[in-house]
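Have a look below at one chain only, the form predicted on its own, in structure tokens format.
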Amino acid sequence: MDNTKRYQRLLERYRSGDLSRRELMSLIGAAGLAYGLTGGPMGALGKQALAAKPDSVRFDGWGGVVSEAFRKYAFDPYQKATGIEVIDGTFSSGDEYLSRVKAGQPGEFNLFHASGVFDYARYAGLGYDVVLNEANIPNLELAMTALKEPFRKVTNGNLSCAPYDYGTTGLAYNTKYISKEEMEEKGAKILIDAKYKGKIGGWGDWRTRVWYGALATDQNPNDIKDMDAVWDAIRAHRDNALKYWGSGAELMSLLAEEEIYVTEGWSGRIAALQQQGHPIAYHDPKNGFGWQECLMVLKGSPLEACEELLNFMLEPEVAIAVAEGQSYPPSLDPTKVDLGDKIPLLPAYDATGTLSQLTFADPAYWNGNEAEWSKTFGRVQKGY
């Protein structure tokens, strides 16, 4: 029986419940140890790639707890599977990795966590998008629709991108100085409370202070007809606000030593702040920005080596693992796998596989008022 066979067998019987997890992996240790591999689905990854491999694929991502576990429990197997390499670095924001992308020479940057579909979009229309042949990325198939089809309708029904996850950006708060009847009263508004003046945050991604400032003046952010109204409310922010943080290490620093009673913030890092004990709550009003993430692949990659490591880390075993750790739930449908105790548990968690409750941004009508809102921010962003 060889190690593809041996791993498919293994993972019947764990998902029909004749294995915990604990069991599974080891006995792909076990046949690991056997066959001179990590095992299982690794051992098959080894053999493939030892045909025609690269010695390395470039990943950048998010930074802090996020990349912590995508090196945990993806890359750091995967490269002990297939002797391939996998180099992570970190990115603040996704204007500033597409400023080293253009800069960079093609191939040079292979693989990145792009955020939301306009991201991807923007790669897309510049020409850096491939064509992934899904046929080497079965695991493809255990993904939400829900995820896959806003990607597919940018790049006319191909794929250049797995769909990895998905969360919000909700309004986080400390509960020693703000109340859940307060927050649940105030909402969005909040962040421009001068009650609060010096202990407020705010992401410097122009993008969710456009968003927050359409909320904060009770607009649609997919369809905003006051933008002045907006740009007062932006202001407005800026004004009350102790800085904008740049990175989620820094919104979880400022919130955990409590520089800030409340600011916006990403779901999975509030909920790594509770899981530490911090008082943190998270609530997401009404058309709180929802978002998905991808890997996505850029054109120059070695696509073989690119497609094995996108399926594997969307093998339930790695996918789930990597949830738990960075506590954002994962692009599979649940009604497809059993996600386990803890996914359920985390902020924006859908069980249905719809997505149906989340407002996601409009790909063509954030892109389309790119050039002029980043540019009216980045002025705002300087006192004017």
Second form
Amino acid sequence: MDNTKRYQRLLERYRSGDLSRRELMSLIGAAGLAYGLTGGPMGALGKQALAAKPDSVRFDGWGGVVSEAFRKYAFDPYQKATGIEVIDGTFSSGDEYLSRVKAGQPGEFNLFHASGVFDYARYAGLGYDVVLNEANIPNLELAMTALKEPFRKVTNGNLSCAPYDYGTTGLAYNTKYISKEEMEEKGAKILIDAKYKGKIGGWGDWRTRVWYGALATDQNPNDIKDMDAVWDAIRAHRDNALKYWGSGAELMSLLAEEEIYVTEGWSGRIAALQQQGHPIAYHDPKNGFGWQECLMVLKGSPLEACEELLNFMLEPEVAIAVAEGQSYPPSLDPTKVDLGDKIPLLPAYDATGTLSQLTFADPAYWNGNEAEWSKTFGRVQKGY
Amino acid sequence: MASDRRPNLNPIILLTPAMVSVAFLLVVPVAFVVVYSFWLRTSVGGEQPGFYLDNWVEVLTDSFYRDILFSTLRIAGITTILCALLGYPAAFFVANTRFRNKALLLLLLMLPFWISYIIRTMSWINILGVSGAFNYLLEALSLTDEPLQMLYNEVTVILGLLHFLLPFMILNIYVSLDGMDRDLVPAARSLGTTPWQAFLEVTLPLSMPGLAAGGLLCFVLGSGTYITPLVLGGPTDAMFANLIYEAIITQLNWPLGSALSIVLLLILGSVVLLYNRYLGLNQLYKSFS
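Please supply the corresponding structure for the form predicted together with its partner chain (the preceding block corresponds to the form predicted on its own).
Whole complex next, starting from this chain.
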């Protein structure tokens, strides 16, 4: 029996109520363990099958609570079930990771948690994409079409990734110092409000800064008419900011320690802060930065093992457990899959499965301006 | 005799492993960086090979790079002076203590190196942060009404560098002081000098090589750092190495990053050459031997 059938049988038992989620995860692990330890002719066959597979697959993600959720609910069970070790690393931005991939050898980096279609397009533009055999990932059928199509457009109708979750970069604020009314009234302009000078934060990422500069100057981020006004807004933010943060962990620390009262932030991280009891509220302004994340497979990777891992991670039970752990809604279509009680309460959740209420970055527009804007932001950031 | 005219190959054979290592670990990588600096970044973040002077023209003519470079040298310079002022008394104490187990004191100096530099840098967040130990103490002593904002400015960047570099300075000065003839100061005193005069006219001049070696190390290491301003700096507290990091990592502009790297290498290399010309590098070797 191959691994996929083994998972499916266990899942059938889980769905029929014979197993709890914890038992399901334990049995998947035990099945893999037993498979690996079985002696005799079956054992030899098993060894042959394992020998044809890679020893490990490398995955890189965003670290913190997201990595913890991936490790606990997806990688460990997968590892136990298949004998393939998932080695996970972290990065703080898609730019940083792309530099590592460029410096590495084909096959050194396999899967990563890409944020935004523009990142996917950049990697594909540099020739790092692959063509996935979607027949090996039947669970892709359960993912929202609205999330799959933008990726297909970039890679000629094919997929080099599985859409996995989505969220927004909205405004996070400490309710001890800033009221809901004030936040709703000022929106993105609060990030350039001198009233909070020295208590404002911001991600040191040029896209986010330009996006929020556009919002602060009442412009459409996907069609900016007055770029000078945007740079002025970014300078105003810089002059009022205490610190540009560089990772989700730093964002959470700055807010939790009350070093800053307001910043833009990632919806899932803010939800995690709220779950920890911090008085941090979240506000998605009009045209707030929506993004969709995918698990992208890079050129040179062991395709079959990666496809198997993607399919495993898209199993509703696994995807829901990961989503609850990382506090970002999964890519599963809520009109096809019952997402339970917790997911609908997460920030940015879309019950329609169309994501029509979110504004995403236009990949062609943003990548077309990437060279100039990222360089200019580097200067503006340093006081120019 | 024929055997007398045969060249002695022993030095070449003995030097070969070292030369090969230096070639592969230093010369070849630097050569690659030099070549890269003449390439161009493509629109998608790749490289266009060729011989283009664009990166060099930009780096050498744009005041942005010059300003950040001067700022970096200024911060490194201030840190070096502070290291000297704080490090000298510490080294003097270790060198002249009557404590039997001097090795233990030296071990304590080395102790910070056992902890990751990033962790050591981040520890200041827990000390000086709004919810940090220092603010807690001030509040407990009723000295302040609300937490002081102490982090994320140039002062904390210098503090972080000082924390990182001070042991290098202390060890270098210590080596100088420890190698001094112990009878010189008593001799100066017996000739009528005050303790302060003896220090200024005997001890300090003799320890200058160590001070200079420590200064060189602190300055070079401080000029090349990028983690400290990243962790402890505010929005505008970048140093030159941060520009290299951004060019390579954020902007995927490896050719420009290569040109910037070569500029920093040349400037710091010139400082080392000047030091070697006037003071000699042998003091540095002594400190690490």
